[in-house]
Amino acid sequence: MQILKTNTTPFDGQRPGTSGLRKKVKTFKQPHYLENFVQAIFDTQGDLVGGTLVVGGDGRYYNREATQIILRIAAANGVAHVIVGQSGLLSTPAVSCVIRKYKAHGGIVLSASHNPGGPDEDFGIKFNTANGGPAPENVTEAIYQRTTTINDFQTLETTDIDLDKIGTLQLHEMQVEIIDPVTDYAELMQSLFDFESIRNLFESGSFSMRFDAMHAITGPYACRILEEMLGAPSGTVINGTPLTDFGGGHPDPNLVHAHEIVSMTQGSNGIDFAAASDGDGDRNMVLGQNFFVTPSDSLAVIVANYHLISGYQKDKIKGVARSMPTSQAVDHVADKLGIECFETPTGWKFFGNLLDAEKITFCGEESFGTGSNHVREKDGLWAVLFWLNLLAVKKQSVATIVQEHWREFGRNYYTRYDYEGVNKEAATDLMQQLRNKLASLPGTQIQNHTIEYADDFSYTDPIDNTVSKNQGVRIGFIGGSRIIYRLSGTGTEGATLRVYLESYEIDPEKQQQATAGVMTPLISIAQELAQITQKTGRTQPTVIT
């Protein structure tokens, strides 16, 4: 088995975004494209030489081929031990779990998260560090800089190995351990939640649930935990078989793309509880009968009720964190609990330092991501199990739990407008025009709303003092309303302009209004301030969540 050194040249545009390097499959399948990026990881992460690496992905198109390429490059670069999920599969939170459990030196995750999959769709790769979390910016920048100068990569001249058989084999001098992708993660969930109480909930016969795995990676995890371990009726998990193209669907658990599970909750015969997860298993959507729980509210409810969950009772909650565009619902809970609430840029990697320094216990993003200190990734199925445990303890409906929460803490009406595939130059110009007028906005009035503050969010990490600038434009109004504009870094074509709208209501008599009606004035203001139609040509968003 011979090590080959292959000459190569750099590719433009291999800088990772907020969640790794994402491009079309056809881009990744170019000769040397994936190899260059993987070699850059090994060239910059010295601990991997002689160390342990975890590899796995969400099973989308090109996952198997990419896994084989990574294993050959890892062996040629002196990695001693690779732990890989059977068939090359591991959910993103499971990768974090395995890294932490076996004290690996890092992990490579193959996923484009909630983006579509298939030969003409998206693929992605990211590196997770030894804490189990996404690489911080100094690491991703080092990897990127290496891709700009790379002139060769090392690999093995060998055939593909059998990824479908659990066990251990040798690849050159590297041990390859193929594991059941679910077992370690399921054991971790059992240590956090009261499985007996949840099992009793299902056995009561008066509780109905469906979980939509969206033909993505969470299917095997949900089937094992919900149906086998917790006794949920067979068929509770729908779309549970992972497919390389996610069954032709868009594996994003929101009200638009997960419409099948949403419809099951509607009407007088709607099911009591429904949930969905995304392509790589790190996002979640939670629903009750005729009731949608916004991700921001979900985080706030979780933090307010943490003391009811066995795995979190032994330690006092340390703090919480949310991404800047996430609603301020959890801020009100943190105030009452007397704990610190950190506001970070978008991107789960910004929570890692806070978790490692034990500054926070829970964290979340408005983009359907919630998590805790059990791993260093957002975790979709964990959030679903938290809600199941909460339902079992409180013996109330989802709607009742959330509405009682509003009465105590106030309601943060919240929505997000996504304008996808916008011309990049037009989107960049829109953001720059907003930045140019920020200094003149405070104290001015627009459509009967007085602007209290206006800034371009900048974050100084309280642990390592790194600074992240230009993280999104914030427009705050007297009374607690906010509009936030941000360009997303998770797409692969054009630009995605995200506009976040938030309005706070403390009066219980006004907390049952339709979100769309409450947001109408803010939507008009947001369009006027940024001149969205004039700049982008779009009169309507692509997706509203």
Ligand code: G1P
Given for the second form:
Amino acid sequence: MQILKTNTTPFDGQRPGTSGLRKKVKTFKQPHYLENFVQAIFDTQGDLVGGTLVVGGDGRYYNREATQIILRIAAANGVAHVIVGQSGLLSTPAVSCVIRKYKAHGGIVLSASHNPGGPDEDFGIKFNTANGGPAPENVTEAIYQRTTTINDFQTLETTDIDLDKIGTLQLHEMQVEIIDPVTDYAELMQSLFDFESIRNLFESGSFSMRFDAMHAITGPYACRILEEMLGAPSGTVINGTPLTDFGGGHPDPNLVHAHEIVSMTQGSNGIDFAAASDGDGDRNMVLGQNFFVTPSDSLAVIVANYHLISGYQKDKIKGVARSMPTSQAVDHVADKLGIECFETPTGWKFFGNLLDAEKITFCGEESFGTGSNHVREKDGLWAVLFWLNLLAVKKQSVATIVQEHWREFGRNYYTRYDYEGVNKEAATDLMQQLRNKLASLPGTQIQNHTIEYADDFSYTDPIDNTVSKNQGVRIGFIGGSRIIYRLSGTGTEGATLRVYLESYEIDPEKQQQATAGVMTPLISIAQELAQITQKTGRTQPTVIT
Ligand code: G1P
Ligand code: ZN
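Please supply the corresponding structure for the form predicted together with the ligand (the preceding block corresponds to the form predicted alone).
First the chain shown before, then all remaining chains and molecules of the complex.
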């Protein structure tokens, strides 16, 4: 096997976004596109030479081919040991788990998360560092800078290896270890949760659950853990076979895209508990009978009840963190527990330093992401198991648990409006106009609401002092309501404008209203302030969650 040096030229636009480099498959398939990016990782991450690398992806179209390309480049660049999931598969939280468990020097995740898959859809690549988490901005920026000057890459001249067979093989001087993608992750879950109690809950016969894997990576994980290890009846996991195009669906666990599982919870015969996860297994949606738990509430409930879960009882809870647009529900819990609550920019990478420095135990985002210090990614199945364990201990319904939570802490009504595929210039202009008027807004009245503060969120990392500016426009009103505007950093077409709306209700008598009704005044203010229709031509959002 020979190492080949191939000449190449830089591609524009290889700067990673909120979560890695995401583009259409067609873009990734251009000769040298993936190669350049991967070589840039090796050129900037010196520890990988002679070190251990983890590789795995969510099984979407191009996952297999990309895995082979990466293995050849890794071997040519002197990586000593690669741990790769069987068939090139590993969920994102499992990559994080495996990096940490085997003290690898980094990992490459092949995924575009919840974006659709297939020859005409999306692909993505993300580098994770030795802590198991998404690379921080200084690392992604170094990789990007390297892609702008790259003029050759190294690869091994060899045929494809058999990725389906578990075991160890040699690729030139590099050892390739093909592992079962589920085992290490399942062991970690077993160490955190009381599997015995959950098993009893399933065996009681009076509890019904479905988990929708959306034809994505969590299928094998959920089948093994829920059905085989916890004794859930077979058929509990639906859409459990991973497909390269996710069955043509949009593997995003929310009320719109996961409507199949939502409908199973509805009506008087609705099931007791339902959950779904996304393309790469890091997102989750949790539902009770006729009841949707917002991700922001889910985080708050998890933190308020951590002491009931065996894996988290040993140590006192450190602090918590939420991304800026996530509702302030968890802030109220942190206040009561007397712990710190950090507000970070959007994206899981901002939690990494806080977790590593043991400043926080739990963290979450409104975008269906919840997690803890057990790995350095958000973790869909972990959240589902946390809820299952909670249901087993509390012996109450999902709705009762959340409603009692609201009575104690107040309810943060919450909704998000997404305007997808908006003209890029129009979206940038809308944000700029908002920024231009921020200074003049505090103290002004709009539709009977008084603006208390208005700013463009900027974050100084408390551990390494890195400053991240322009992270979203925040408009806060007297009484605790908020409107937040930001542009997505994960889209691959046009721009996506996200508008996040939140309003706080402390009075238990007023906590049972429909979210849409409560939000109507704020939505109207949000439209007026940003002139959404005038600037984008849209009268309605594409998705409401
Ligand atoms: C979105 C979510 C964000 C999440 C990211 C990756 O990013 O809003 O919370 O961390 O996906 O799953 P966005 O498209 O808004 O930049
Ligand atoms: Zn994801």
